[in-house]
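Only one chain is given next, in structure tokens, and it is the form predicted on its own.
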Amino acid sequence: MTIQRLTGTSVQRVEDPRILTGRGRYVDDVVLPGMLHAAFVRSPHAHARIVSIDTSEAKVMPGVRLVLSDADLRPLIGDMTANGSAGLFVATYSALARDVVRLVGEPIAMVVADSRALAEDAVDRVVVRFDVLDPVIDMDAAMRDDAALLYPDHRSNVIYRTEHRYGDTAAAFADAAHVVHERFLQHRHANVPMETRGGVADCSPATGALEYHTSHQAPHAMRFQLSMILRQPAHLLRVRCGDIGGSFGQKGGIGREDIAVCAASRMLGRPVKWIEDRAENLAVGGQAREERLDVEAAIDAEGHLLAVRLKMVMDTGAYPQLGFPASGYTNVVRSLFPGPYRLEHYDFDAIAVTTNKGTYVPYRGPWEVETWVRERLFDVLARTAGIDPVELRLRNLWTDDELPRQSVTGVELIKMTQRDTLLDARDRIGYDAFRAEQVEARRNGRHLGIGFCNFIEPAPFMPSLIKAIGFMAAPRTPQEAHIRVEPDGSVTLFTSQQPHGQGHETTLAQLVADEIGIDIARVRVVHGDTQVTPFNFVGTGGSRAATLASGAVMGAARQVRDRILRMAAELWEIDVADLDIVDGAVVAIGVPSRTLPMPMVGVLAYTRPGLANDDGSLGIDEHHAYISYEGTWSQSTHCCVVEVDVETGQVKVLRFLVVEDCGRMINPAIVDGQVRGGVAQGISAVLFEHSAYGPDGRYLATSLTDYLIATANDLPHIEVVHHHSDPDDAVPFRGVGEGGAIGAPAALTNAIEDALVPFGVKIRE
């Protein structure tokens, strides 16, 4: 067997020379002959009826080629309908506003002109008359009987309700030594990818074929939805994604602008480009994380968690994203809230409401609120019972002899190492010494605090979790890979992953190179082209790549390796067991002089019919599908140390430690980058970011000067320590894409409250 040489090492990223020298190919780098540019007329009101749209003046502006409203598009394309589930109201809506606008920034009309500047000039000449309606911008206001209705036919702004009961909370509360009641609020913030949304649509008048270049996480899902909405034959539709400057969940759905731009290109028979500016992205590109959770929890005198009752309200915004349904968010929060802890009596109620705000979209760890609330709750319970917060967590974690088992919600808990990561974090941070230092610092007027957070991350979602969530039909999540040996002996991998910063061109190439036995420089990874890559609805998201993509790639690479060895055995008339592939050449074991270099393998495979394939076909070309199983957990303990200036409120993060376990690592540097990037976003969410709305429903940020995000100067060095427990299946890798952003908010918030204990300060938002 070929010995692994690359996997587990911090190989320099294959993507970096291209990206760091400015040679990446992002959407705005796509320039096509005859290309036109689009800009949108957007609503200035959060809620209003459209009385009239006058485009006559805009149509005669210099350089204007097309002006469209819903009336122009309606005969040509269909409407947009998101995924649904039982009990969920899902609004159907048009690419351009029809009759009513429901948020500031909603697209009403589109202008296509010779340049972006000319298109924007013409946008200012479109006259729209409105009958302004009362906006609904607060989840409580949305639920009032006298609230203005976003969708009058539904007769309520509540679009989803769910109730679940596990065990007997009434009996458990009756036995409690301590009961706490708390309300936790998580404010709305945005994904803020470095590259905003955008697309270039190119429709051929000769063939009717439409090609769409876009910045998106899931090209095949985009193609599938575009085909249906545009009524475009799928065989005449191709979606292409190049380099992508981040997404964090925002680019997993399909935008109204995507539909309009593609329709315009088809109408004009010319390429049409639209690139979102930052103001558009902040207001209508998608926002996340606006939830309120009322929690009642009971513990016994020793601090053992007896029961939790939880009521969740989620603000979904005005329109559903074409992708993840609103019910999915509440149900994944419900399913994961118990985490790695011993909770056996649990009530969960949830309501999702619609308001005149931007669409709620997934954001790195879309279920993060379950961790934030649970880990904040443990600190509240610890102070109530007079027990150290680390000790309280240790008393409530499942022990090794109690595992594996199902959680109270039915999720399989396998290979839990949370106790190990917590103890290691406690020791590495010097917890006992810190508590002594904290006491002395308070005497000197300095206020230090420490906070911990435990969480388990499904990486990726496993069958039992999908069943517990209950909104998806597929019990497992497959991933495919396709590997082809080229005539010169190099290897091309086609993956349905769509990286947007994760480094898959490197990690997947490492796996291919090791499994086959060739140099990583001889491996090319192809992604982002629906014409050649395997079909997959999700693309890259939900920490799928480390397990699913790796399983598919390793399977296909092993099949290629076996095919190469069988071909050499046939050629040399030698037993295949006596052959290996070493440093890019087939070698006869014990006879080092007898070699078949990969370039010759490629030549023979394509020129000797029947040598590589029994049916006489040429080349070596293998597919493999990998299906996920149970036990796909990553887990982590975050520990944060802060100092709070009680005069100014300034928070300084002094240390941030992450002790995590994602199984084995393909590329440790990339894993560390994923963890640190997520932590940076979690810190930024707590201390800087806020998607704020005025009382009239107007979004208050127009740029990154008033929507603040943390910079390198605001962040500490993030210490990352790895544990390595091998999962129970053939793929020993687990994802870490969500974890940093899930754990950091709770650890940081706990630390801030801990610093302010002498003042009796409670932080619940």
Contents of the next structure:
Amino acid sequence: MTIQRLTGTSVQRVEDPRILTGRGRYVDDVVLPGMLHAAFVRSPHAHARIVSIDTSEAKVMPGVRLVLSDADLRPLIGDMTANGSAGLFVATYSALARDVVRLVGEPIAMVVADSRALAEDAVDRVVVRFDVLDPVIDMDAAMRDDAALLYPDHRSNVIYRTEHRYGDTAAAFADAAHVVHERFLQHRHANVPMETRGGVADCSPATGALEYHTSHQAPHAMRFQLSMILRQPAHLLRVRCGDIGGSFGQKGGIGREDIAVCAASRMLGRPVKWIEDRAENLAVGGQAREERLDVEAAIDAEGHLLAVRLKMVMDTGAYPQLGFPASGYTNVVRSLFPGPYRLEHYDFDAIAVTTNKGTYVPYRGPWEVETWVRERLFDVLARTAGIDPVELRLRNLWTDDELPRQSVTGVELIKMTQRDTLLDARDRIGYDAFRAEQVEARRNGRHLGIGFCNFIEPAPFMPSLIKAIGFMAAPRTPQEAHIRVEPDGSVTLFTSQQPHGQGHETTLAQLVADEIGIDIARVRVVHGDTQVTPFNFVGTGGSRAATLASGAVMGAARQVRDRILRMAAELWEIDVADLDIVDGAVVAIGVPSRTLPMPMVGVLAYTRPGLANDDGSLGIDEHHAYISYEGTWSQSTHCCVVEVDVETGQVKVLRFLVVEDCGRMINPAIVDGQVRGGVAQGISAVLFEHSAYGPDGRYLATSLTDYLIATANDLPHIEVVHHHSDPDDAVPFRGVGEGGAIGAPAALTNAIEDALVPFGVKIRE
Amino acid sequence: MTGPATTVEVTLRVNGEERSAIVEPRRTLVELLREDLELTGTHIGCEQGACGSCTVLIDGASARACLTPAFRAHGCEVVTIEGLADAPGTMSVLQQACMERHAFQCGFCTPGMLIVAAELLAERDDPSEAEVREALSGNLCRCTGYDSIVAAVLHAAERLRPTVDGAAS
Ligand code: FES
Ligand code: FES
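Could I have the structure of this protein in the form predicted together with the partner chain, to go alongside the form predicted on its own above?
Once more the chain from above appears, this time first in line as the rest of the complex follows.
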């Protein structure tokens, strides 16, 4: 038996000594001999035909080594084609614009020079002439018959349509006591990691091998795509990541700049660096969340939800991201909308449109709108029926004797604990007392409000959900770990995760140390190098590490442990069952004199053929893969209390409480950090953030003084409480990466609306 | 156009050591630190003066190195994140407190946060939570929601305060 020593405790982070002393290595810290710098010529127009590109003056500017446009690149590399799915129009595009630009900031040409400043000087000398076209800047305009077309060959700006029918909504609506119609619109906002995108491409003229140092969530996906598009043999292509300054979904796709920078390094035989500036990041780094849902819902006189009809429109922006297809988002929204609630009659229609705006990318909980709309709807229904919103939710949650079951969309609902989290949140926030205080405050002209939000988070996605979604998710699920015992008995873990703030160098090392029985200081976690890490399309994303990466790591660590014990058993001619590994040494139970410290294990494994491995190979080297299974839900109730100043419209968040059930925790401080960070983003999105476009398609929020993010002064202390169901699962940990950002917007919006009830204010956006 | 018209020599003390470099007048202090002096602990999050990642101490006062021309730091005493600990391989009380409280995640905002926190703690050893939040409010962190950073600064203050018998705890 392994004694659990580290797992479950807030072990200090392995990453912190370097990060806290300024010795992290982010992509902009990569400096290579002979390195050149790239800058891009970008479109000032939302929609225009390119008449001509004149690079002659830029080419002779001091320090300029290369100026490229599509005409130069086209013979050398392929185009960019995103993932498709049935019925989805997927535009193919080139790294640098070809003929037409479709958003402000689209890269048209690239300058490579001796310094960034010289490259930028030359960018100003590239002369591009445009024939300006009508921009399409909102979803309604995009769908109009006379709309300008982004892709005339496709003959429509609608790129995807889907319709699903579950049960019999017509019959259910006929029985309704109340029917509500609401329109919910989420405004466009963005991931905004504090570190922008960037990369350093380093192509060796001697071997043709290309190394790309970048800031990315999924280095293997990057390599896969680079290889295809650059037509670069994959065995001559290596992608590397160091420390990453946040991503939240943005750095999962492959940027046009990535392609151009790699191509330039290959042409020049020298390293080329590109670091996105903030204006570029805000305009073209990726934006998210712009969705509109028209909802029709029916309830009976007791507030039981009878049926829902949803019509969703999402604005995907100008180009499909090389990563997650538009149909993916709508299908996850459809599959998860019923959540933990009893809903048996349900229609879902969705349309995805393309407009002259930034590319839609996944953002922390990319399907978050299903929770936002459902939980907003419950508050609207509660007011319509005159029922308390918490009570209404309790009436609609599946009861324990109805569970486990399949949701109407085919998702397995197993081990649901939302009733517990909701009741606990209600008690901890002091709900009844708050309602009394609210009445009292209103008398004094103060407007307090409270909002709740329940949701279940697939962390990771389970097979029934993947089936319900019905596309390309399968290859995204497996996780792999590879553990090697080194000659001195220290241990190296190679993971397919690509952490960018999640602390996996700590959490995964905790698991390895506990499973094998060694000190965490003797474990190193290696990520961010496609040459040595196991393949995975997603890297870190989708809240998959806690269950899937852990399962892989624990499996590989157990194999290592078994092999070490078998070695000692053979050496000592003792039964394996009588051996253990304690504090970094194999011991024979009951024979204190018999110990084999790990350094000796290492030496023996590498010097005695046949001891560690029957086939005579040396060393200890174990691989383990882990795939998803049913029941891996994280579940939460978020509760928010606000005060609204009705004169100024200012909202102050007085309390924010999360009651979370993510099973057992590997490192509670890291879990809480993930939850709080997500909540902060959710609050910030509602109160401050907006990727705003003008009517001419001009992008308006080009700096962090225009695109506002919540500061330490804008946020309350975020209270986090944990429940621990399912502690006996073989891998009892669930992901928490996305939930904070999924639950917070609904809880906050509900609270604001609750504060404004006396004014009859409805918040739809 | 020909090459850069002029250059200036900038000499300053960085983390207690005299350093100098010959730079173009348009070079910013953050570029000087990161590129000429190879101190990459100070980060660039926006170059717009808005995120605070590039914050350093100039003669004891925090300043945004992305907005400060390098030549302005001529003759000044500059402290960066690399200079917060007394000796290489050690950490200051503030840095230790950050480690104990899991203050940061991705670490990109860290240099600026640590500098403004160090500035605050140099001025007062008993800040309230509201004062800590106010001091950090010019620096953006996208990962943490700030709670853990605020907790770490308060924890550091507690450890820096003299105890009743006069010694630092
Ligand atoms: S980089 Fe200086 S404030 Fe953002
Ligand atoms: S820790 Fe990532 S930005 Fe602060």
